[in-house]
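The chain that follows stands alone, in the form predicted on its own, written as structure tokens.
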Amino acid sequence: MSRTLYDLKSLDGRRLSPFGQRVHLALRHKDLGLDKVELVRFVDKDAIAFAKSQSVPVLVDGDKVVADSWRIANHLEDTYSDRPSLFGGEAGRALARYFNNWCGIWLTAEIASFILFDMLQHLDEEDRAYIRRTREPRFGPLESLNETREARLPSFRKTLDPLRLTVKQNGNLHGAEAGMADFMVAAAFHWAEQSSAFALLTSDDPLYSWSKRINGQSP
């Protein structure tokens, strides 16, 4: 069965979509490969219009088209139930839904406030203009975010204490084995690392080594 993922394009091959990274991690966990990755820019809405979506990721799995990382995760779990589970049952699916909501409401926006200005350097001119046009009404001038990020960082790190404690106690958010809850949160930190040299986590933070491990990187 042919499998294609539509993901975000950067100037230099970086994975700049936390939602696309979630799908890469889910596919790896399921031991499912991709035949092709189609990279599209923020402004390339026509390229994914067939999926009735305005944003990546979009997965074409045989004759099935699935947009949105949460829907893709559920599709992979339900379609390939004979492969390693992303959720470990309905309780794990509910836990993952919580983290999907938490990331969508809080974590992604918080991380964006630290890295959006730096991310511009990895995008072409049209996408840079798109980011400013769509994000600055919410966040204000991106340059101003950079000016305040050092002062905001300690509070952000402190807010991560529940994650930090859970990882220390369980090894992962999902439990002894990593699951979709881990992939969603770790993907957000991978996005930050790919987009900016600004360090959200210190190297001695348990979340730092955990995120590296989940994303398949060396600490």
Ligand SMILES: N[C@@H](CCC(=O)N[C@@H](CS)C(=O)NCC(=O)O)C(=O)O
Contents of the next structure:
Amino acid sequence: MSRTLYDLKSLDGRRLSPFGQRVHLALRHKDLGLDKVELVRFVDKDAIAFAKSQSVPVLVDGDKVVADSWRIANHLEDTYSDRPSLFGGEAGRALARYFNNWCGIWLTAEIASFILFDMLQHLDEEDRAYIRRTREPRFGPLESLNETREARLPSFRKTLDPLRLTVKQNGNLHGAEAGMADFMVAAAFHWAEQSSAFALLTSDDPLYSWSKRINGQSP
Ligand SMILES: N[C@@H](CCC(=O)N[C@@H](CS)C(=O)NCC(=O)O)C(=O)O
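Let me have the form predicted together with the named molecule next, following on from the form predicted on its own.
Entire complex below, previous chain first.
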């Protein structure tokens, strides 16, 4: 059975999709490989039209086509239930949904406000124009985000206190062993780091070493 992931394409091989990265982490947790990664640009909507989706990631797992990272995580959990669990049961799945919503509604947008302008340098001209066209109505001119980010950083870091404390107390969000909640949140920090040299976390922050570990990078 062949397995293909449609993920975001950058000019220089960086993983620029937090949602793609969380699927990579979920697959690794379940020890499932990929036969192919199809890299598509933001503008390449035709390439994922077969999945009835406007966004990546899309997973083609044998004859199953699954779009949306949360749906992909659920597909992996239910299809490969004999492998290490992403959720640790139904209560864990329900709580992980909170983190999916928190990332989708708040964390990703907040991180975008720090790194989106810098991310443009890793995209080709068409994707750059697409990002400006689709994101500037929401964020304003992307350059101006960088002018204010230093001043906004302390309050962003402070907002992460509940996350920081939980990781300190539990080892991970999910407990002693990392799970899908960790993969979703840490993937957002991975995206920031891939997109920009602007440091969202200081190297002595417990979230910094946690994120590196979850993303399989050495701190
Ligand atoms: N809820 C979706 C969100 C996926 C998403 O926003 N993907 C971005 C790449 S990081 C995308 O493809 N955006 C397409 C666009 O902005 O047109 C998921 O969890 O998979």
